[in-house]
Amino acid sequence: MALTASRWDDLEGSKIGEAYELALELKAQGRQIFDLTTGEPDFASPEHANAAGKAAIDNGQTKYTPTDGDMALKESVQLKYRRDNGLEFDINQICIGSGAKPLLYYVLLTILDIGDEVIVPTPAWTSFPGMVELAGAVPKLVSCTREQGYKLTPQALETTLGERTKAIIINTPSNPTGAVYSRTELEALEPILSAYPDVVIVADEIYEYLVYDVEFASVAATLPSLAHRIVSVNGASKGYAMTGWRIGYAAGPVLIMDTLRKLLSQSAGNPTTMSQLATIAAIEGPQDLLAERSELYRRRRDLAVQILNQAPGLHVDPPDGAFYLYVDCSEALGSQTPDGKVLEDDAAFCQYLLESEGVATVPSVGFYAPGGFRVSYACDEETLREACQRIARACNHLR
């Protein structure tokens, strides 16, 4: 008898994690690696959040809270939704977790039965399909092309919905493409979703504060007629640069939240108490840094887009949100490296960038959409410039 369950034999690990770990391994070997794999802001957590976390330790606020989060943080999240999105949630509609990622998984586990189907527009964050499979359900991948702005169209949604559909995941702004759904685009999905009253809309909005040139449209606020079956998931990691504090939150229908609380009570401890207090400070304290950092990300985006679009075989459109570039390298595939190796797919292309120029990226096969790669511009401008110039140089050496 095997030591591990056979049901996990076909489960794949995160391609982002694999790329990041390889970059770390090469750095440990002494190689200079320009790591553009990770979705982690290079900014520090807000000073007032840090101070609140330190004060919590000094004041002995290091004990358990309720499994689904302290009342004070729920009230802060309630404030955030009212202030930033015009949404009103009762306290029993809010759950706090140890990061948005595990909360997303628990939400899916809450709503899915074995064999249910979940619509996942692609390119998709590498963990969405895996989470669906872990819950015993089936991810229905829907290709969203560059011409469509990497966003789900009403026609594609209508074609994919079926009797077994239980949920759809809408990630806006998107990882890996940076695509942001406008109000008009979300409203176009509403009549189709209205015809399927048992389908839950899971809105991953973790990059809400990172938008450029467009207005962020909350799914729940834009589609009020469907609010009774929308679960919004967000957190402190991306906008407030609090990745290591591990605080996420979900807001949605009471029935789903009550069931989510039961799952958390049996399988998870409370989110770290000091982190909850730091997040309260981040939400309720000065918000100026959000716009300031968003402007810095915009500058980095424009710099990277300019350099990469000059490289032969590469095409990238400026994203409206998040801090990723989704680069189309399909024209470069089939080319030969200087040592005669044929680059047959995006994974081989990314391996070539790593071996020849020391630039670590994530191949788009990891996002269920082959023919490209993802670049994170959540790094300082000097590193980003050098890394993108190296990518362009590698492309110039292909034949």
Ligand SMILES: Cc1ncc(COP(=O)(O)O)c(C=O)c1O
Contents of the next structure:
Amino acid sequence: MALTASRWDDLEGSKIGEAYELALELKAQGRQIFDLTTGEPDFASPEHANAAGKAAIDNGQTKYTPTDGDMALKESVQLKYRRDNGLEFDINQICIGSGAKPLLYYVLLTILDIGDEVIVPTPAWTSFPGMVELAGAVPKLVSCTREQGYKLTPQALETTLGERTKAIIINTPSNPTGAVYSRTELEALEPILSAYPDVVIVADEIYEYLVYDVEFASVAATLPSLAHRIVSVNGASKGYAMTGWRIGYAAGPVLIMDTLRKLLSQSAGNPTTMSQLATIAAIEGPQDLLAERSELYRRRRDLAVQILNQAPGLHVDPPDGAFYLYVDCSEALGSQTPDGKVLEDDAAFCQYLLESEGVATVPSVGFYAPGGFRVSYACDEETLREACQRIARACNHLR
Ligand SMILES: Cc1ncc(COP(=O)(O)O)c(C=O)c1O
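Could you present the same protein in the form predicted in complex with this ligand, rather than the form predicted alone shown above?
Every chain and every other molecule in the complex is listed next, the one we just looked at coming first.
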């Protein structure tokens, strides 16, 4: 008898995780690797957050909190939504979890019946379709092209919505493309979603604080007529560079949050107590570091875009947010490496970059879209410059 359930036989692990782990393995073997796979800020967590976390331990605040989070952190999250998005949530509309990732999964489990369909615009974060499948539902992938700025158009939404659609995931700013939906682009989706009153909108806004030259438009704040069926998910990881603290939060309609709370109470348990206290400090403390770091990310983005666009066969448009570049390498596919190998697809292309130049990237197949790769510029400028020059050199050697 098999030791694992047969329903997991076809389950695939996160492609980003695989690329990252391969880079780590090669580093451990002593190879010099320029790792552009990681979706993690290279900056330190804010000092005041670190201090609050340490103080929590010293003060003996090392015990359980309520499963759906400490009241004081829920109040901070309430304040954040008021301050940053002009949104008002009651405390019972907010749940805290151990990162946005598990919360997104629990939100999907909360709303989905077996066989329901969830619209996932692609290129998409590698875990969205996987989470939908774990919840017993079916991801409906909608391809969003480079010409559309990798964003869902009202037309594409309209043709994909159907009787079985239960939810749509909107990730703005997006991983992997960095695309940010403007207020107008979100508003254009509203009349179409209004015609499907049972569809829940899951807004993953984890990269909210990483936007360049544009204004961030929160989905719930932009579409108030749909607020009764929007769940916003966010967290401390990206903006505050607190990935390892593992704190995310969700805010949405009471009916959904009440059930989510029950799911959390039967399975997840409460998020780490000192991490919650550190997150309060991050949300309520000085916010200047967000703008300062955004400026540094913007410089890195421009540097990488400039070098990569000079490489034959590569095209990248400067994205408005997050810390990723989604590089179109479709023109380079089909060409031959110096040792005569034909690069059939994006995975082979990324393998070539790794083998020939020691640069680790994530192939776009991991984002449910062909012909590209993702570069993370959440690394120091020197590493980024060298890595991008190496990518360009590898492209110059193709025939
Ligand atoms: C789009 C997106 N959502 C959610 C997450 C998860 O964030 P957290 O660290 O809060 O679990 C990530 C992390 O890479 C992400 O890219």
